[in-house]
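Below, in structure tokens: the form predicted alone, a single chain.
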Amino acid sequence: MRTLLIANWKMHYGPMKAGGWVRAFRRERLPKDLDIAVAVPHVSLAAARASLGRASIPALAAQDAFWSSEGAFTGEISPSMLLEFGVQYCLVGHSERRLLLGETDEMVARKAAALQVAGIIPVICVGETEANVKKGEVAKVLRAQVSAALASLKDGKTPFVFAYEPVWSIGSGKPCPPQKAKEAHEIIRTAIQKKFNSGVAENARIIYGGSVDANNIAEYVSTTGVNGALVGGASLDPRVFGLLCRTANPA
């Protein structure tokens, strides 16, 4: 299975800086056997698309979407709108949106389903808080979040991605130990198997996010069951992210 790396700029870079980042990143020497995407703010999608031109690397990703194709939903962006920019992936349920904006498992599930229908691959973010860890609830929380998302997906043949992002690790500089990440990924993969079948579970991409950088990426992608990474701060500099990509797949 090809490794998937997604740069998540979060709330950084308007159109001018976004275009510059894409142009600079396209000059990086990148491994061929690697799938790379960049999740940019909605306002920067047009600039990123223009700077990509006909290039297919990196693939364009969005950071969120609404669950309806159109309607009286002021401020929201539909999957069909994202398609007009050539978006291939879209994050849903990022921990920052769950914690700061009150997104529920049900809302995340509806968004993932709508993206699948539109032909965009949903990247469904799941993960536990530090409080969950202290209470010994990691497995319980992951199973609940994953099961809720899976219940909305139409079948196991349409692509989807899960991103395991322990909330206590994001932006903290304290990456989750690879063995712990492996255990969490196994929980997620088992839930996928229960919903669909072992074939779907084996082929499903599950990536890791949380203080990922060029120093630890190789250890994560070499861990059985970890199929890539969702990269935050280390993706803001195109050269640093380029180095991370080469480190993830030195071949």
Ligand code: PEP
Contents of the next structure:
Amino acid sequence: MRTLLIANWKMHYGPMKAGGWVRAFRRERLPKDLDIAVAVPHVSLAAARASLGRASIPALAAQDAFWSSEGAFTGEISPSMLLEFGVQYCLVGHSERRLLLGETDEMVARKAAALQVAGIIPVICVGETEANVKKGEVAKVLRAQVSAALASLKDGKTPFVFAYEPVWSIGSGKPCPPQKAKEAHEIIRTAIQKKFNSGVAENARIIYGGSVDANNIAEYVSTTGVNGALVGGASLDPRVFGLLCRTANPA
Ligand code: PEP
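Write the structure block of the form predicted together with the ligand for the protein whose form predicted alone appears above.
Whole complex next, starting from this chain.
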């Protein structure tokens, strides 16, 4: 399976800066056998697309989408609107949205399903908080988040990605030990197998996110069952993210 690396700018880089990042990143020497995407704020999609032109590397990703295709949903953006920019992936359920904005498993599931219907690959973010770790409920929390999302997916054939992102690791400089990430990925893969079948589970992409940088990416992508990474802080500088991509796949 090809490794997938997704840069997540979070709420950085409006349209004035987005094009510069894309142009600088495209000057980087990038491994051919990686899939690379960049998740930009909605308002920066047009600028990022304009700088990419017809180029498909990096693929364009969004950071959120609503579940309806149009209607009286002030402030929301639909999957079909994202398609107009050639968006191929869209994050849903990032922990910052779950924790700061109260997104529930049900909302995340509806968003993931709507993206699949539109032909955009949902990148469903799941992960436990520090409090969950203290209470020994990591597996329980993960299973609940994953099964809620899986219940809404069309079928096992339409692509989807899970991003395992332990909340305590995001932006903290405390990367999750690869062995622990491996265990979490196994929990997610088993849930996929139960919902669909072992073929779907084997082919499902599950990526890791949480304080990934150019120094630790190699450890993650060489860990069984870890199929890539979602990268926040270390993606803000296009040259640092370029180095991270080369380190992930030095071939
Ligand atoms: C993220 O934003 O999804 C993330 C993993 O952030 P960071 O790499 O900064 O921990």
